[in-house]
Each structure stands twice: as structure tokens, then as C-alpha cells.
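In the block that follows, a single chain appears as C-alpha cells, in the form predicted alone.
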Amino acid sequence: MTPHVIEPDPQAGAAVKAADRAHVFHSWSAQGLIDPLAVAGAEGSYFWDYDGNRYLDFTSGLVYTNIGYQHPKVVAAIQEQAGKLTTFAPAFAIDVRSEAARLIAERTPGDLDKIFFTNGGAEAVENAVRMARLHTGRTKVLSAYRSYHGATSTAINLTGDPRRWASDNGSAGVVRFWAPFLYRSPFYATTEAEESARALQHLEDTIAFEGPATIAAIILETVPGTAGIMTPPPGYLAGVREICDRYGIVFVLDEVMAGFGRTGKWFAAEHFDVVPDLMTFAKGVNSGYVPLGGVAINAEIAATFDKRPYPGGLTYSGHPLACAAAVATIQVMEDEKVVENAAHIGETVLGPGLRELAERHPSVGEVRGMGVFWALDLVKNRETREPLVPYNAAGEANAPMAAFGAAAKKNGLWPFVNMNRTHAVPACNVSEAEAKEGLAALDAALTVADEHTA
């Protein structure tokens, strides 16, 4: 793709930027304290501001962007559906929203070949779970910390980190457990085949305690994403598996921001040889071009209302602008390759890149990931791997944090930071020369984070 000319006007982005602080309330943000980009296009893997800086973008947006910005053949088809179709009731059979689905149902593993549209993440999580309880008869659900599922009320109460805080008034019947992370072991385990074991067994326990028969749903992020991308050990996955079958307790699989060829598979369950009963996706689905998400659905479970109606819906639900966006995409990912290009970029530049800058930066912990879709866990030391900066830091306490974003921004890079991590998270569609220059800012940002180390 021909670089897009950036033509600055300051301006413009003056005017925009005032507009946005003027009448734009932003998620999670203290309003008066933020001062949001400016952004006065995108192509690519690239985006742009009003004064002519162009950075690579090494969080596809929120891990969405999966094919990049301005895909001109998924363009087209929106385009195209508009001047067609541009919206219509979900209780109707559409030709574009029916071919969606089929092309999603082909993709999903084992018999998750029903799926229910939702507008986002969240609304599939919301809607999953309510799924799963109706199916059961029973109210509890078990998630893990470290993870997210999303803001609306059931979903940010499962969410495992501190945006969950604010809004834990306890849906009712939400348990959480410690999923396995041999970096910060919760189990004092040396090795993943004892973190498995021992996740498993801790999980065993909480079952017990809570009751088997009471509980409808485990939901897991298939490899976490914003709490780090903590790869599961060999056998949890299967393990947890046997553990709802044993107990006839749905297993939903959280695919929303690993599924769709950030991993280097089309869902990250398929590294795993996993089958959950539901999968919940979105941002990858359609590279969140047109907002859309979904549940994919097991025969059993979608047999539970063959006869009694689902209570649930959305207005939008399985839009035809959103699902022509997602026809184009997945159309576009075969034809490009773009599944495999990950899973290339992610074993022969990524991690290979990444483990060697560990190798140099005393600031490096740890390097996880797998396709484009990675974590550096930054440590003031790596003997202790103590967090660069504190959990949850704000402020002050986060300023070595802060210092390393703003030097990968001074060398052209947008970076992906959370607490005291980075993300490697490019496009599906990356290429060697761009992943290697999103190495190259990294080293550079790094040298600042080893400043604080001891």
C-alpha cells in the first residue's frame, strides 16, 4: 500500500480537539486530566495527526484493527451495502446477515454453528452468560482475575482488574479464581505442568466450596488479553474441559479480542484442541470497522430454545452494514492470507525480536505472545520481578510507565501499556519491514524503562 500523504493543518486539529473537549465525554478517563490525539486519518498499519506525525500503530486501535485501517475491499463492500441495505429488523432473514453467520459458523470449532449478533464484546459476554444460566437452571458463574469481558453490568461484575471496582455491586452468583500464571504464580509452582495441575485443583476447590450444582458457566479469556496475554499452559484448557463436563457446567470461551488471527489461528482455542460450549467474539470479526460482536452457539444449548423463546435482543443485532463488514474481512483474510501472516510475523520477527531485546534490557521480565499478539512484563528487577510500577499506579507512581510511552511515541510508535506492561499487538496483516521498525521503537522506548531498574 502507497503511503498516504500527510498534509499538516494544525488548524483543523486545533478546531477538532477543542470540539472533543468540549462536548466528548471519554471512557475511562477523569475528563479534566486527559488530552486525547488528535487523529486526522489512518491506512494501514499506520495513523496520523494533524501536524504531520505519523505513527505505527502497535495496539490495532483496541485490538480490533485486524486488517488494518481502510481496507479498500471492506470499504467497498460497506459502501455497497449502504447504497443496498442499510439497516433492517433482526427478526427478518437478510442475505448479508445469514452469509455472515455462515461464513463465522464455518470458522468456530467443533458444533458452535448457531450465532446470536451483539453490537460488541460485552453484549456477547451479557448474553452468553444469560444463555448458560437458562440452559442450566442455575445462577453462579466463575471468572477469573486477570481478565477482562467488558463494561455492561454482568460483564465488567466478571471482569478480574480494577475497572471492575467501581461498579462491584456483585451480579449475583459471580466467583472469581486465580487462572494459571507461571510468571506470578499464585500456586508456588516452578514449572507449567505444576501450574496446571495446581490451577486445576485450585479450581477444583473453588467448585466444591461454591457448590457444583449451583454453578451454570465458567467464562475464560481462551489466552487473556488486556491483563497481559497470558498464554495457558499445555492441558489447562482440556482440563478445565473435563472439569464442566464432569459437572455439566457450560464453558464459554472469550474470543472477543484473541479470535480472528491474532494468534495465528482464526480462534485461539484451536492451539489448545479446546471446544467450549459458547464463544463470544467481536473487534477481529470485522476489524471494528462497523461495530458488531456474537455468541456462538453449541446444538445443545441452542436446543434449549427451540421451543422457549431466548429472552434477549438488541435493536441492531446482526446489522447489515456490520455484516457486510464482516463478509468483506473474512473474505479479505482468506484471499490475503492474512491468519497465517500472523502466525509468520509472531514466530519468525515478534517473538524472536522481542526475546532478544529482553535479552539486552535488564527492564524486560518477561516476553509472552504468540502471533501478533504479545506481552513484555517490564520489572524494576528481574531477580524479584517486582512490576515496574506498582498494580493498578496512577500518577506518580506510574511515571516510569508514562516515560516509556512517551519516548515510543517520540520515535514514531503508538504503544499498547497497561499497568506495567507494553503490547506488541499489530495488525493481522503486519509486514516483516513494519514489525521490524515497530522492534526498532521499542528498543528505543526501552532504554528509558531500564533507567528505573535496579
Ligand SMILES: Cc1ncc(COP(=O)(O)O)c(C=O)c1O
The other form holds:
Amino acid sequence: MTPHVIEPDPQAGAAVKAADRAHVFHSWSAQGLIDPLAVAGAEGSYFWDYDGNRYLDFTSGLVYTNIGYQHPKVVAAIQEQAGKLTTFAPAFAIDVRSEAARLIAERTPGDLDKIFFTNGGAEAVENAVRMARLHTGRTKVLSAYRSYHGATSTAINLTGDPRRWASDNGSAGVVRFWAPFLYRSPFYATTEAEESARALQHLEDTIAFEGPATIAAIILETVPGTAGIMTPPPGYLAGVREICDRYGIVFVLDEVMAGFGRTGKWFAAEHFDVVPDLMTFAKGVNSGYVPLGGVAINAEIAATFDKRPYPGGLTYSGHPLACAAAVATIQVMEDEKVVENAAHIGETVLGPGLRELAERHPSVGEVRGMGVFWALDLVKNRETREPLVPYNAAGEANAPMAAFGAAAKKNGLWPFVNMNRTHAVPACNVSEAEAKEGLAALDAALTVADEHTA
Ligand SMILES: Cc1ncc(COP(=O)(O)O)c(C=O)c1O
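Moving on from the form predicted alone, please list the structure of the form predicted together with the ligand.
Below, the chain from earlier opens the complete complex, with every other chain and molecule after it.
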């Protein structure tokens, strides 16, 4: 894409920043300790500030702009829908809502053919859990450590990382277990096969001691995202599917981040040949141009609510602007072979390129991922695998990762940084040249991380 001509306007940037600092209360932050960048614009894989600095976005926002920023066809579809019917209540049948549901249902695996629309991922998770509880008449939900499912009440309690702690009331009906992650194996496994078998045994044991008849659902991210992009070993998800079937437990796959092309397939579940009972989605469904999420529901659970009302709803469920954006996004993804591009970039540029960086940089402990969904696990020492910064480090203890992030930005790359990891998660339609540009900037930033190895 031709780079946008940037007209620096520091004064305008200062005004945006001042109003932000005075009135915007930011998520996940100590308000007095943050310094948000004032962004002037974005296009494709890039965004820019008011001082004339342009960044290659290796975060896709919060891993959601799967077709990049300002795709002209999706922008036009939103404008057209705004002129036609900007909004309409959820109880009515509306053309773009029906069409978005049809296009999504056609792409979700198996018989996940009914779509309940929400405004984002957390609400999708809330409603999936509600459906599972009503369908089974059971309460407990099992979720994995090293996971993220959203910031609303149930979703944050399902989340298996420190973001949950402040909201964990210990009474959400959630039981957590360890999912497989060979590089930092909770099971002392040394092979993928061992890790898979032991993780399944651990899940079986957890269920047996919790009481199978008390468990409504097991929820897993197909490929955990912010928690570290840990691709599950062969056989694991199929094993979970079998366990769920044996105990009448609803299997929920959370594809809010992994879905809509990110792994090089429409949905990550396709890599593992599994079909869940419920699947949550958001983000890539319309690249976040207008907030949208949802739950794809299988025939059996949908039938539970054929004669009995589903006790849940949202004013903006299936909002026409969001649905028009989804219809256009899916069309663009088909026409421009965006999912195929994600697979191709992963196989030919990012995968080999990141592995090559790992060979030269002692701070890279492991490279893992697929498509445009990659993590570099940064370490102090490759032998011991000690993370570059301690778990959940802040302030001075996090200085090595902060230095890495600053170096990436200095080299024109906006990096995704979480604990001791950086994730390479550009848009699914990133070009080869852009992906290579990102690798070069990461190369420079890793030199800074290397200084903290021992
Ligand atoms: C796997 C997963 N589930 C749920 C969510 C929550 O989505 P939202 O922020 O749209 O509520 C996220 C957000 O990052 C996610 O990655």
C-alpha cells in the first residue's frame, strides 16, 4: 500500500493529548502513570502520530484489525448502511443481520449454525456460559490457567492470569486447570505426545474430583492468545472433545482472538479437526470497525431454546452497522484471499524469519505460532528458560521488556508486549514486504533484549 503522506501537526496532537489526559479514563491502567500516544490516522498495516512518526502495527490494535485499517470497501459498506438503516432493535429480522449470520454460520465448523450476536468478546463468553448452564442444568465451568476470556464478571473469572485477581470473588462457579504448554510444561513432559496425554489425564482427574455431574462446560481458547500463543499438541483438543461427550459437558471454544483468519484458517478449530458445541467470536469478524461479537450455537443447544425462551439479550445485538461491516469484511476476506495470505505469510515469511532471529538472539527462548499469530518467549537464559522478566513484573523489574518495546518503536514497529513475550500479530492481509520490515525492526529490538541475558 502506498504510504499515506503525513502532515505533522504537533499542536493538534497536544490538544488531543490534553483532553485525553483530562477526561478519558483508560482500561487496565494506573491513570497517573500512562502516556497514551495521540494517533492522527491509520491505513492498512500502519498508523501515525501528530509528529510525523509512522508505525508498522504488529499488534493489529488488540489483535483485531485482521484486514488492516480503513479498508475502503468496508468503510463504504458502513457508510452505505448508515444512509439506509443505521439502527434497528434486535427483535426484528433485518437484511444485513440475517446475511451476517448466514455468512458466519457457513464458515463456522460442523453444525454451529445459529448465531447470537453481542457487542464484543466478553459478552459472547458470558452468553456461552449462560447457554451451557441452562442446557445442562449444571453450574460449574472449567477454564485453563494461562487464558484470557474478557473483562466482564463471568469472563474475567474464567480468565487464567493476573488480570483476574482483582475481580476474583471466588464464587463465580469456575474451576481452573492446566492446559498443555510443552515449553513450560506443568507436567514435566519432554515431548508433545507426553504433554498431550498428561494434560488430558490431569483434566480427567480434575473432573473426577469436582464431580462430573456438577460441570456445565469446559472453555478453552483454541490457541490461547494474550496468554502466550500456545498451539495445543496433536490430539489434545480431540481428547477434550471426547471427555466432554463422555460426561455430557458442553465444550466451548473461544475464538475471539484466534478466529477469522488469524491462524491461516477461518477458525483455528479447523487445524485440529474438532467441532465444539459453542464457539465465541468477535474481533476479526469485522476487524472491529464497528463493535461486534457473538456465539455460534450447535443444533442441540439451539433446540433447548426452541420452546423455552433464552433469558438473555442486548439492546445492540446484531446492530445493522456492525453487521454491514461483517458482511463486507467477510466478502473482502474471500475476494482478496486474506485467510490464504495469513497462512502463506506464516509459512514463508514470519515462521522462517522469526526462527532465524531466534538463532542469532540469545534472548529468544522459543518461537511458536502459525499464520499471523506468533509469540517469541524471551528468556534470560536459554538453558534454564528463566523468563527475561519475572511473571507479572512491573516497574524496574520489567525494565528489560520496556527497553525492548522502546527499541522496537524507535525502529518504526509498534510491538505487542505481554510479560516476557512479544507477539508478532500483524493484519492477516499484511504484505511480504511489510512482514519483512517488521522482522528487521524486531531484529534491532532483540539486540537490546540480548543485553539482559546471562
Ligand atoms: C480469547 C479472548 N476471549 C475474549 C476476549 C474479550 O473480548 P472483548 O475485549 O471484545 O470483550 C478477548 C480479548 O482480547 C480474547 O482474546
